[in-house]
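Single chain ahead, by itself, as structure tokens, in the form predicted alone.
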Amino acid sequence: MFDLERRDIKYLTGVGPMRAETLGKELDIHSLRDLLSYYPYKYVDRSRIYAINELDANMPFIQIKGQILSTETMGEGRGKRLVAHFSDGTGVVDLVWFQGIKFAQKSLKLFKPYIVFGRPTVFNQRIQVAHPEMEAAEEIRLSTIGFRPFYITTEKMKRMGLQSNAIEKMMHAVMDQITEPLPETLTPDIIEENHLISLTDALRHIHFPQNTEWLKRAELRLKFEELFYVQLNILRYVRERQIHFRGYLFNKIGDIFNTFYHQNLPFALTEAQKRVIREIRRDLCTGKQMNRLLQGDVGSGKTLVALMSMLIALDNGYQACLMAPTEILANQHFDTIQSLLFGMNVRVELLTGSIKGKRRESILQGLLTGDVQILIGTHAVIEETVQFHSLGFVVIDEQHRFGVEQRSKLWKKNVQPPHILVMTATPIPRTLAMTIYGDLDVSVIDQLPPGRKPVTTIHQYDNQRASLFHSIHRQLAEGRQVYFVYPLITESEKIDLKNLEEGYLHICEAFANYKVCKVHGKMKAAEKDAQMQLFVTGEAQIMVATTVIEVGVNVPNASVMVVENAERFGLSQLHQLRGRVGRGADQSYCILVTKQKLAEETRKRLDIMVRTNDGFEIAEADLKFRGPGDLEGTQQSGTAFDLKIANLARDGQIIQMAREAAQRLMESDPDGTSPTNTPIWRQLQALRKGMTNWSAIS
């Protein structure tokens, strides 16, 4: 059997020991698997010739077949080339090369017959192309010839004259050396369910397709693939993490949570928080282990359903947790959560890295005897020197922001891992939850609390500025605050925005008579924490600042938010922007400031935030602009295995199909002992090779 894995890539013709350590240590290249599975980024009808007086210059590639009837060098020094003038009978094209002259001049030959292909474009009206490439046309059989691939390779990798032709002639050397079908990756009832071709066929036709059917054919088994094995990875973890760990009872509702809910609650919950409730009530009666990830917009009443969730676990005679990614928000919730539990006889305690002395030990001693019964702090919670009586229940909020291996550190706080629930702000599609997190159940807060007006979004292009100034002097003079928020802290010499230290003078300037307040990454924490303490308190009526401020500071009195060189955010990342305002029942404007030229597809992005408020529709269309990027850091939750083709962006179909068969195949073979599946299974072992064993965190 013809065993690609152990197959060594400098063993195939024309790579050798250099090559081969370039391919690795540029692609990760190393055996004939490897090179089979970098796809191409596209591909070029090869199987058509053009007569010379079809040709226009917009067209991308072309090919042509005819004969040089002359040559001539023209121009001098940096300028020379050589230009060959090739007819085929219907019109005249010039072929050019500004290098390598030499060596075209001696393989040319006149009055041979070629087929020359490459891209047009027009030179004192004459249609020419540069640097084509060129068969002998009896070497050349059309039929066979098909869709051109063309692979992406580095300037390392070009220096060694691995350039896309290349990879290309590895591809067919290694196709050559298949002669009989691959041993298959999935049954054969998969891959019929699915309407799937065989792992053969799929390989061959991504790289050498003969049509645009077969390419799609050969796209939807390898996408298939992949999503597949990393929906089967998911659900497997989930199923290892439910046998090796119980979860902690909480059967009981009991005086604290009945206290809060008649004598504390603030306000009636809406019908979302309730339905929350609900979901995690029914996790935590199981006595299976609770992890759920609770998804809601700024302001949509996370943190009340959180801290209600604790309760349950102080009823039960449990201590709960929660960890917030910086000391501003840790303050923010612990003051959110004190004033929410006034007068209760409720121990709250708030643990940051400026914690020390006598107080940070009191609260060390606490935890120890139980006496602490809520817990609040940034990753200094997660400690050695931090000890729990009995943890239960933990929350973390703003999930990506804290490593997978910083959380599994909680679970060493008790005997058994505690209750886990996820927070974000951040809207995640349905697809990408899927598939991130894919482990973790899903509650969605959906409604915004009774009394929240909506933020309303304006577009306004950057030589509006006067009339801008006005309107945000008037919200000063009502009593408001002002965020200015700016994509970049010093100038870029490539990019020309105004940066914050700019703005920052100007703004000062425009508004004299208002304190304004200075934040961005590069400043020291103390510091940053300080100048956003100006403005939580008060002191200050601007804040000018970079992104630092899409996560974190509450401040109800701020009603206006100029987001400048909007062109340069992502949707999402707008839609955070903006939930830092409308926090109070006061209308609040969110300004997207733009120079006047803009691309289509930005002008289409400004759109949507000024048409919607809606989160999930905001991160649906995200998601198709800008492709799921690194989003919420997808290594993190069991997505192990990087993804060579398919795009969870675009694929949402095929991750769905993906997602049933893998739940069809845990539900009829949970422990992996059918030997129909044995070739699943074992692939899945091979993908799992060389990962941190994560399966039991979230």
Given for the second form:
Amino acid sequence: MFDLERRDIKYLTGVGPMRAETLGKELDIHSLRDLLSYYPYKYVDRSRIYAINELDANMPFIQIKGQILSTETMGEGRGKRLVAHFSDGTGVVDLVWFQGIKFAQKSLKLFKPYIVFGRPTVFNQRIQVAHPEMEAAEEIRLSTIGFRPFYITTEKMKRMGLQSNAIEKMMHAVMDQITEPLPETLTPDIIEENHLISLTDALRHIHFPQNTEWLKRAELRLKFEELFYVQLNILRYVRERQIHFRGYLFNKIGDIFNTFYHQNLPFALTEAQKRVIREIRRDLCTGKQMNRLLQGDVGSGKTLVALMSMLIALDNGYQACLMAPTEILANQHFDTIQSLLFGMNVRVELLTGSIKGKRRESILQGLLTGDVQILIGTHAVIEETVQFHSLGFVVIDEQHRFGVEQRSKLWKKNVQPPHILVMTATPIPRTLAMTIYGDLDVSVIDQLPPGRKPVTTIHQYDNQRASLFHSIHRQLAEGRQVYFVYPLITESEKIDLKNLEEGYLHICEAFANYKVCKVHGKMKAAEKDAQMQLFVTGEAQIMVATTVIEVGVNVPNASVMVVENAERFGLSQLHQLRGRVGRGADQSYCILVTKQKLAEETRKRLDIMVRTNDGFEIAEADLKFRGPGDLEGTQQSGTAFDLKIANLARDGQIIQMAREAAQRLMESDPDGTSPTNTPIWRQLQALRKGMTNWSAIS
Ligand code: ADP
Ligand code: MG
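Form predicted together with adenosine-5'-diphosphate structure, per the form predicted alone context:
The complete assembly is shown below, putting the previous chain first.
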């Protein structure tokens, strides 16, 4: 069989050792298979010939058929050029050469039919095409060209004459060698069920599609295949984990949970909270290790769900631990949980970097004996020195600050890995979560506790500052607290900091009767904490900050969030910021301040913020605007295998198809032993071997 994998690119017609080396270095192309997976970034329809009188300079590429009426050289020195007046009977365009003038002059023939291909521009009110591609009209059959592929090449490649059309020639050369179908990488069942075309057809049409219909089919097949193996890899991995690890069985609901539920719980759970607790409870009874992602918008009450799940662990004789990304948040969780458990005989301790000496010793001792039942902390809790008596349940809050490696350290904290609940307030569209957190089961709290007044969001221009300050004065007079947030983007950190400092001075002046505190990323942790504490206790009424307050701080009395230079924030970030207010019973406001001149897209972003409070809608919109690469913690590279053609932001539907196909395969052949599926397992093996990004999944 024709094995593309083993065919070195250097033996391909027109390549040779030099170009092969460059292709390897620049694009990681070594074999013919690699070359075929280097897909075009765009296509130009070459089946169509335009009439010269239809052309305008906005067309990206054009193709015309006609003849050269005359040529002349014009200009001097660097401006010297050859101009050929070209006509098809409907009009005249100028074909222009600045380089290779001699060569062009020699080879161009007057009154001979040519097909000219190039990009039209306007010069002196005439349409011209600089350095067009010319082919003798009788030598090409346009009906067989269809779409013409364009490939991205690097500067280095261009210098060696490896432009897009050189790659195109190589693709043709490979295609000429493929005289029989390539070995399939999907089974006939999967191909049929998903209405896919064969691999050979897909590769042919992704490079040289006859028309858009074929291009779409080729894309579907190749995208599906990529996403299918990403999903299959995840499901296989989950299965392997289930075989190798058992999970603790928590089949008891006991005194601790019941006492809390019937005596301490200060309000009724929302339906969504109840549903999620049931989902977690079900996991804990299976004997398998739970790995669950809990998504819930800011303020949806995830902490309570986490606490009640931890109490189930306690009832079954195990310890639980909650990790937060910052000391402030760990402190806050500690306070909240202690007061929620008031009067109950449960020992809860806080462990952060700043807890030292005797205090620390006593906590560590208590963890070893099992006296400490719930530990709350920062990543200090995963240090080697922290050993548990029997850790059974771990909650990780605000996941994106906790890397995958840190998560896996937890597994070694007991004989079997504890159950893990990851909580995040960054809503991730479902199909994306399926890929990035595909190894985690997902629970969603899609409901806010009753009585919350949705935050009112207002967009204001920075020349309306007087009226803005006026309404803030009113809020302060009613005893509310206010945030002012400034952007901080690392490249121009100095300017940003200057903005913040100036803003701070200005605000201190404008609100001279109030205490203003200030927090930014350049401060030492202790200083930051002290400033933050001023605001949390209500001693300061105004906080001026960079986005360090983004995650999780809870000050119910703060009712106004002013975001300065809001045009510089992404949607998800704005939504996170807005989540800092609207936590108490009062009507809250989020005011997005921008300059007046805004790009169209920015305006759309701000409109979405003003229109909706729905985190999922915002996340979807964010994904569309920015693509998945920009979402924190959800890089496109977050998949185990590189995606060459599929796009996590745009191909949600194909992700869904691929997930379902992979699931069906796992159900029918859980151990990978059925001979019909051999090509699939072999392909997965090959992908895993070549995988650079294993850590994304473990
Ligand atoms: P987040 O999901 O952002 O972590 P929290 O767990 O901090 O949200 O909850 C936000 C606030 O809502 C807290 O003050 C909490 O006490 C309150 N809360 C949580 N659940 C309920 C509920 N069912 N009814 C009323 N208030 C609730
Ligand atoms: Mg929280």
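We call the rigid core whatever largest set of C-alpha positions still superposes within 1.5 Å between the two forms. Remember, predicted model here, so these are calculated numbers, not experimental data. Numbering follows the first chain given and starts at 1.
Asker: Using the rigid core as the reference frame, would you say G343 shifts its C-alpha by 2 Å or more between these two forms?
Answerer: Where the cores coincide, G343 shows only a C-alpha shift between these two forms that is less than 2 Å.
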